[in-house]
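Take a look at this single chain, the form predicted on its own, given in structure tokens.
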Amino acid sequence: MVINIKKVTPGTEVELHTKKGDFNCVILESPTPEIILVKLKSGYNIGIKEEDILDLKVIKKKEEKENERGKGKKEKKKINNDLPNVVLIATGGTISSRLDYKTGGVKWLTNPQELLKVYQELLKICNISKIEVPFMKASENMATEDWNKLSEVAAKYLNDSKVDGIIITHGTDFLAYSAAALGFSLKNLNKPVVLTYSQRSSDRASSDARLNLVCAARVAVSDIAEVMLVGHGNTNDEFCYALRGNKVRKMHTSRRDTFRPINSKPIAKVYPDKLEIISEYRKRNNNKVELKNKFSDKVALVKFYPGQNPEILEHYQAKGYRGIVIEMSGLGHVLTGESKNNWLPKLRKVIREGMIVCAASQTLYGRLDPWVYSVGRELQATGIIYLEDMLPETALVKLSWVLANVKPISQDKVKEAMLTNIAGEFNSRLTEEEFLN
């Protein structure tokens, strides 16, 4: 039997019959003649000889797929006075994508109304009041100016008495940036503001989309008033946690449970009916909040390594970065000793010279300790700022906004701003909860 496969527009839904298997897919735009492209329902694209090709059934042709997406497009967007009203910040991410037929990956929403016509569960939370985009951009791609936009726009809506919450779509792998950044522009916080992903795009069966979108929903609803990030907390559509947005990292390539709490407990425990609080967190109140969102571009973030030559501290102050973090070991050491690499002479000629070197921890858990060894203490009397149990991503951008904010600047004001407390970016003591939570 001939199968005319290659006249089958690329974006219907086929149930393939084939000499390896059946397939039920999504024809994909092949690069080649002789191989079929096809995107499975796990999301995997895979290539099909056609002469293995025996039969196919149409489920549904692209334009009923394409019809049922944009169905209610011209239709009235109703509003619920009984519910609350959320401002929706799209970003990009694949929470903001969906499949492209061509090349089997995933392309921009052209609109981001596309999320709620898929996710009416959200409007029986909230209503969606306004829909912001201020840029769509993989997370990777966005940078200080973004962040500063960002904040502007969480502050517009914070201080519009109508708004009850904001829900911010971003993408997963520099999110926990971007979450740091608002915790640190958003002075006198007063409303929810959420931000929340998805590990696979809104049209792929397996998509966490819904069950992020939803929750974030009960979040922004609700009376935490802090910068949070809100994604699965298993691998089950089951619930979500909301975590503190300075106190998170994504810890997974791809699993939907990738956000994970470090040295900190998740604030509530988040289902799409109701959530369960498990630590304390700042109310919702009638504060106005300050937007203080300018950040320093000449900032770095230095890995060390065993080895490793410490010249990489003069290349950045010749480039005329002002701040340095340096991710140490755990407690909070550098190469030092009789090593041709010793880093204490460097260290102390780029401190006194008027760079900014602070210390955050490669292990993530824990909390910094330069007095349980002698070259601790060697360390930290070359001025270097010993940042507690900080994230190292958020000591990155507190120190950015530490130094596009203090004025004069000088290492004894730095170092003040840097060991304050703004955010509940690091923890007065650590407990064995907070441990791998």
Ligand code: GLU
Contents of the next structure:
Amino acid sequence: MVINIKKVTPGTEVELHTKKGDFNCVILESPTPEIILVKLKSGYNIGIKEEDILDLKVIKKKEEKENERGKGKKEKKKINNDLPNVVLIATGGTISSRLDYKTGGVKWLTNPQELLKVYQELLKICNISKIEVPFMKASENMATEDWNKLSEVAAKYLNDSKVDGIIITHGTDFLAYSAAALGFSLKNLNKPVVLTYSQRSSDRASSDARLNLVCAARVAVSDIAEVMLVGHGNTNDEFCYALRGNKVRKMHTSRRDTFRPINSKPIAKVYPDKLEIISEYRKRNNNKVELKNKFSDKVALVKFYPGQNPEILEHYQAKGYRGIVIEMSGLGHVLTGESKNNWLPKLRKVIREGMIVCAASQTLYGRLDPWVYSVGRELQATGIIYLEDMLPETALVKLSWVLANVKPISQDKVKEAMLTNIAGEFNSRLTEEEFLN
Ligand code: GLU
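Beyond the form predicted on its own, can we have the form predicted in complex with glutamic acid (GLU)?
Expanding to the full complex; the earlier chain stays at the top.
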């Protein structure tokens, strides 16, 4: 062997010739001396026995990568007065992480400025006039207080005349909950609020963060005053879609085009250098954003399954929950009829005692319709609020928001608010194009 592999700094990119084949990979810090741990281009980590290594060629030293970042640092300070100003709010997720050479896994960036060092292209579209980090966490670790904080930070900048738009980087898994929360809490929205993500960390050659961020910037400087999700439109690094934040679902564990619009068309198709409008949107305006960012924790989302015991309703009631969204059958049914687990009596009881029960559909696409079957009519008579074509997660966030904001609270007032289209969460005209696109 020409170079002693043990002397190669973790983080160095190498071409490795071994008895098991050739690999283009990054050297990781190895937990055992006889095994060399590497990260392949595909993202997988593999261990190779030291004795199996025949030769190695260094492609890029770790130090060179650090130097590249240094270069970025200088450029970042330039402010171009001809460009619009965008605030970047980093909240965590893969897009705010990078490969940890010690473990081979990814970890949060300690300094989100690093995102800009990697993606200088963004700065051709806008100045990133400020980077805010209200918290740095995976989206599964977020809760109502994080929606509250995020909305507060967003409102502060939306009401700043020197800011033209906002980009929020976020983990993919529960991004749609935060997007829905922003839609409800930022009343009289005046500028673009763009959430974006990546499925692969930003320091990886195959990362989807570059296109997503560049397209997010394109949308953040546009005249679309909506809360949107901007991400890959297909699996190539070609274009993104700007999707309505409260009508999207993460539909794939790893594909870069994981987010699909549900019961809705994209607002725009976005290329790094242009934007093609697809559907109607709210225009940029001079409103002052009113912050309504209270959310109740006492709401639950329950997925109905065949044979399920309705005592789950009383469980939540006993724990002080004030509202439940139930993901029901396509049109909006749960178990009824000759069964010990007939849901009708318990639904009547908890609703009579003040609980708010809402229905969303497990099919996601289409609209609930409790009028088709007589059982649906019986269910509706219990007082369930049927939420039309609203996504279950949007329904949960909306119920959490309505219960914290409607004063004085009553079942009628909550029903009225739940059925009012506040941020585009209902689509009254579903078309063919809105299915599986
Ligand atoms: N599950 C984590 C999150 O949603 C990491 C994955 C991602 O960023 O997409 O934050």
